[in-house]
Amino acid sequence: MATSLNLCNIAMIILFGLFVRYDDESDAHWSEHKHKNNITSDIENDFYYRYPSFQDVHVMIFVGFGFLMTFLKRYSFGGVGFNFLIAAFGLQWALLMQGWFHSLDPNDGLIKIGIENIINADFCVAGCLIAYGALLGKVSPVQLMVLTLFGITLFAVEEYIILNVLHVRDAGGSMVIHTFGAYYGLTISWILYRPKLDHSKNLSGSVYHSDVFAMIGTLFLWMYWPSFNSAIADHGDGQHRAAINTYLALAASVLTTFAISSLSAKKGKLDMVHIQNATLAGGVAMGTAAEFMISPYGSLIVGFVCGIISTFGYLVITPFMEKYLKIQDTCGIHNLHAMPGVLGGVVGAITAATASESVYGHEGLVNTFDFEGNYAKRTPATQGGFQAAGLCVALAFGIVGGAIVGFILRLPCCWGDPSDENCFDDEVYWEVGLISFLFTYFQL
């Protein structure tokens, strides 16, 4: 592994010193930028508006997706010191893709970042740690490498295409972060199917004390899922309507969890399964429609929607998926992700269809769906349509790229991947010493 990551740093280090650059609004000539263009303050950096947002986005994917993944009992230090890993290399790679896609100098053909740059990186990013939720203990620091290098240039190109060529908007990422990142992530499982992992099942569970770290992290997703699905939208009403939708959707789905959960049970009592995942469903779904009018009480029928669809996953679709599918899903992603991000998916092309200038305004219409230039005579109805191609295409990438990332890591490689009775076990790739005793003798 060790090797893997020098190589990785040194390629790093070559390609940004040949692609990247500052942009305008973070280079040393800013202030001649600023002459230029009539800008007569600081302020007007795009800095001042975005980094809050990014450092919501930045602590979700780190501290939130991070120990989301800590609730087995003996894989807390993959859980969170995995995920610290891909996120680092992730991000680097995914400004190198983005940028080729997206911030591309025509007239010296470099790559120039400033701090929106960095918040897709991190969005970039997410989609493989979705997809890392569904092989959680079940593959090795090299094979997640893997996964991220593909995945993140699958999640260009897809991003593209939704964004680009189809004119989508996702500002939360529904579609192409957590729709794809989750097919993605259970195709490649489906792929790597271990029909002898019962033989790790003492371990595949958790124990109190790693439940309540797992809940860390989704406290942190919770209170910044807002930030998520707002950092990227729209100056003004658009990104506060987007902080207003998610905030209500969230809400919605943690009273329907707690009560889906405690009806679902014998005795009345609450699974913390439910609790820690089922509650941020509301804000995967809220990522498409987040800037548009889908109104309060719209936000929150999404968020009660989500919190049954995603407490039902965990109790019955999850159970079947692995005896009839063959799909292992360690952390449940199709519960939290992929119904979810299918339904916030036909959500947004059900709202963009049915737009009209009475709820917007025509001004209104034209900056929340971006209908000028190329796409100015494009209709509600017309949006609609392409919203749900967009859909469609965060499926295909998810699926057939997972596929094909699958095979390749099923090839006959020195992946150093956990046999069947070591997966879900720190053990096999970190140094515990003491901890390990403590776990294996008192079952702490």
Contents of the next structure:
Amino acid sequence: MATSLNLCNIAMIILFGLFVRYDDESDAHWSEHKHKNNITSDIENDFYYRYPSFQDVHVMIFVGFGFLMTFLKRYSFGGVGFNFLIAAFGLQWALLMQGWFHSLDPNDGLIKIGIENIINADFCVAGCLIAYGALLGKVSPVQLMVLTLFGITLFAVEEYIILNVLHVRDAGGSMVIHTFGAYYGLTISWILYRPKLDHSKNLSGSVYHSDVFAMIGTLFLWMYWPSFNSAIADHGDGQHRAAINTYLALAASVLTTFAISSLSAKKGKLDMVHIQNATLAGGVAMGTAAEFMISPYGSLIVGFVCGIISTFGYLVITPFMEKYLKIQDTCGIHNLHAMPGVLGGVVGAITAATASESVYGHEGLVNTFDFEGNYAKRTPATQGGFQAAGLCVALAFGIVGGAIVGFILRLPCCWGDPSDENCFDDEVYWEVGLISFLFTYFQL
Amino acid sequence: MATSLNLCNIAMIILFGLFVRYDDESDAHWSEHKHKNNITSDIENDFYYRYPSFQDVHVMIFVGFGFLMTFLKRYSFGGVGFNFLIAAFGLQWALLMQGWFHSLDPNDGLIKIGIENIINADFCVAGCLIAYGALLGKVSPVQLMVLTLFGITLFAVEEYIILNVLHVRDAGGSMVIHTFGAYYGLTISWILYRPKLDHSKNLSGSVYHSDVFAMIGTLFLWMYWPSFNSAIADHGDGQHRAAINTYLALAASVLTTFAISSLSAKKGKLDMVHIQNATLAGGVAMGTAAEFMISPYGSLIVGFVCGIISTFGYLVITPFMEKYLKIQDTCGIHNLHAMPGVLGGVVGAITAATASESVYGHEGLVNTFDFEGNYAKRTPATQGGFQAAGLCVALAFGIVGGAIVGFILRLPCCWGDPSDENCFDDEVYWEVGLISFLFTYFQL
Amino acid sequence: MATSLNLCNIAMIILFGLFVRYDDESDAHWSEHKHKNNITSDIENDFYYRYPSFQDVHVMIFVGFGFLMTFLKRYSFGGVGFNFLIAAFGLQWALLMQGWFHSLDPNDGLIKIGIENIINADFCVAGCLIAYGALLGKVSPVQLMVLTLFGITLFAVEEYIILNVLHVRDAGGSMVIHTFGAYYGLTISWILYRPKLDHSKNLSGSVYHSDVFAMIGTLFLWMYWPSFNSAIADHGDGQHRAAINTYLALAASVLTTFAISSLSAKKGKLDMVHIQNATLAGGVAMGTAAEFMISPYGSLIVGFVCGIISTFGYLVITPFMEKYLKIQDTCGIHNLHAMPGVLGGVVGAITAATASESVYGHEGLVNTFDFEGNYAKRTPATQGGFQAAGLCVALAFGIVGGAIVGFILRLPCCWGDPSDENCFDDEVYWEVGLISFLFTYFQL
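Got the form predicted on its own; any chance of the form predicted in complex with a further copy of the same chain too?
Whole complex next, starting from this chain.
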């Protein structure tokens, strides 16, 4: 593991040395750039439009995803720790991969990075962290590094096809991030199926305080999701509207999650697994449409429906998938990312297809869907079709990519993955103190 | 519970569909609005003035209040979970209620929402979460929903009277939020008095790690309070000054809290309950005066005094209230919100009454107190009087409203509230694992 | 303790009353200031450039440092609680001390404070919190107050010499904050050496959940470090570049920390102590150079090297220092702050010395290094020399200041510090419930 990490790091340094430089707004030539472009104030630097949202997204990636995965009684170190590792690795690789596709300066062949690139790198990483959710506790750190390396690469290609070739809008990534990431992870999990996983059954649950830790992750994801969906939306009304729509959809999801959870369980008791996860479904499902004029009640409807679907998924679909489809999904990413992601893509396509100048205004329509240049003549209806095509691309990349990477991870090789008895146990990869003995002994 | 939640949600969707639209700055017509009003840059969108503060406030509502209420050894799920539920419900209802009073577009009878509305919705919710603090562990989720429904409604009316009819300034809500919320909750708690609450005495304390969890709530409230008090203050110096004043008052409260806590307890030991709560009193008390020219040392004095009063409250007043006034106040909101809130109203009235052009400048005085239009001739002294009147309105709404809602919650009805033996126990509403047995058995 | 705290607080109120006022941008005269200086928009108020970064720094100080110190099994209250106390005290004193040196208005002899002052006060406090890291669990709150009082004073003088007299650039404080703070703490710890500290050996480790709590601190420090290094950098490209460089260096540190940790430990297992600390080394080391044109790959190299050095420090140097140099360093600040801080100073000096107009542009070079007024003729090479001199000043202040304060803290006096048997035990200063008995009994 150490060798591969150091090799990765040295490779990054060399590649960054060859390819990566500052962009106009982060370079010391900014003051000259200002004069040249008649920019009158430093506050027009894109940094001030996007940095607060970037920091919120950054918290979602490291604390949000990280702590959401601490819910297992004996895998909290692995949940938050390996999340930390692969996110820190992935963002470097993402800056390169996304840079080649999106930020290459044709004049000198160099990638020019600024605030938008580091937000996009965090987004790109999110796809791999979602995939990790399905595999939590069952794979080794080296396998996770491989998953991330390929995942980022696939992501960058998929994103290029969807956003640039098809000219699809997906500011919060319902398709690009969530659909892709979830099916990528589920396919890998399907290929790495462990028939005897119940040997580590006594470790696959939570304890009281590990559930409270997981709520830290849930809440930071929930609170900052408006920043996630608005971080790279258009300046002005685009970011503003994306934040409001996401805020509303998330609020609606919370209510339906509590409702369905109490309906279904024994004696009307609530289940922390639902609260920790399904409350977030509204944010996933608004990833595409958040910047559109979906209107406040539209956002509420999306959140309402997603909360129901997602909680229902935890109750019915996850056990079904494990039993009949042989897909073991530790965190239930099918319910939190796959279904709401697909739904988000569909909602986005419909909202785009029904857009009109009477609602957006002429200029607003052009700005929102970027109907400029080669796309000046595209109509909302056509755009809706392309949005739907984008969803298919994301699905295809997730499933095919996941199949390839899954087979690689099954190759006989020294991956260091845990035996069936040792799944969900930090003991395998971490130095854990005496108390571990008590935990295991009492099978808490 | 499920039925009522789904009904609420569907009602919200219908009402939002009928009444709520985007405002000028979040609508796709923003670019036309810019041209019309000679706005030269997207950065002038109110989003960029307030969004960072909004996110901080959002964290306070969900992580701050939520984790502050995890301190009980066996009610951490209920603390953070029900806080999540009622806040997510309340903010939807608040957008409607506050919208009707404050953001109704007279041209089309629709509510137009933007960033300021969602901050205000979070503020409105805060009032109900404060009330929840007094009732923590003793009421059912359905009761909490009713408390929130009425609480938000009362809040919106009270706020309209104070801010619009009386033209009182209260950017951080010492009166509107804290005084109202605290007396609302205390009155309800008084009506729902449980003489035999000591039957669940063994669950009404904390354990080591639940106290550490509560510190997460404390610190996020403490750190982001400058954003709370400055979030809807005037652009420019107003927000700037509100943040600095709050920062200072909070710092002073920490010192006096530690001082009084160590003075009073056995052998000079510190009590986590004080540190978790009384350190925040300075923020509450600066809610009205933060945007005024109270001057840095004035802020320190307010924080200093409040830290003393609040810690003293935990030591003396809470036990007294429980024994003689029959008010059971789980989180001690009387010490953290009621007393500092009233003090904050008084400080605000005095600071306003003593304002002068020599300190504020002519333009500064007009801007700070909004002495324009119908109020162009109001003097600072008169303003001070109205500020005091505002405090009385907040008190009246809290007590009368609390009495009404308290009686409703006592009606013989299937509220599902816990028996005296089961107070402060997550077991009643949540699926809790095996370890719960150990906890209860050893009475930790 | 109570008396000293109240005296401090009253002294602060008097001193603030005599000396501290709002600056132009937080005073109600801002609207007049705008007219006078042809400022067209409120968004040009420095508040909007720096407030989001301020809040991130604030979180680092209170949650970041605070929770990083909760890792001990029985000293979590002391870690987060005393951190809270001394930070809240220190920032008040820092506003005064730094104000006298940096923000004194020559016209009226008053300190004028705004957003930059409160960021700097938080920075100043960070130095003392670093020093606390070496002493965690071994000193009393009164000793910590004295350490802070002197530490802030020394910091302000040192900072004045480095930034103003030597005209050195150090936006993120590799030298001013980290080098100074670390050597200050280490020298004090050396003087307060406890030969029999192993009497409390059974409490000097972590338990499973205390390690998870510490990860909250680690992650908030890690995520917000880009804000730390960019908070007071130049508007525009300066802040933008500082954030990107720090982001990259931190990502690289994570990879090398995992690599070295797994290489070194038994059976390739990871050690939480390394992950909690050494992953942050890249942020420390970029404190000086972050705003320079160190280039993205330069940042990666710095992070790469620091991750190795810092992890290696935990493995080899800390035990060596404890055994042979008699320096007991509870949190390993030598590895996290001292070595990376010195390295950061050296990197800054080299980057400055090699700066050129071809890379920065003429205007960029002048802006970045502030080659204006008296310093208009300084060359990058000379600047590099002064940067190195600044590092020496920070070291000297840390060691000499630490020696003086260390001797003061050893004076026979009623400090209330714990006996060797009671180190690392919250029981001494906090009311801890029944469960403490179980902890101690089972020696968990």
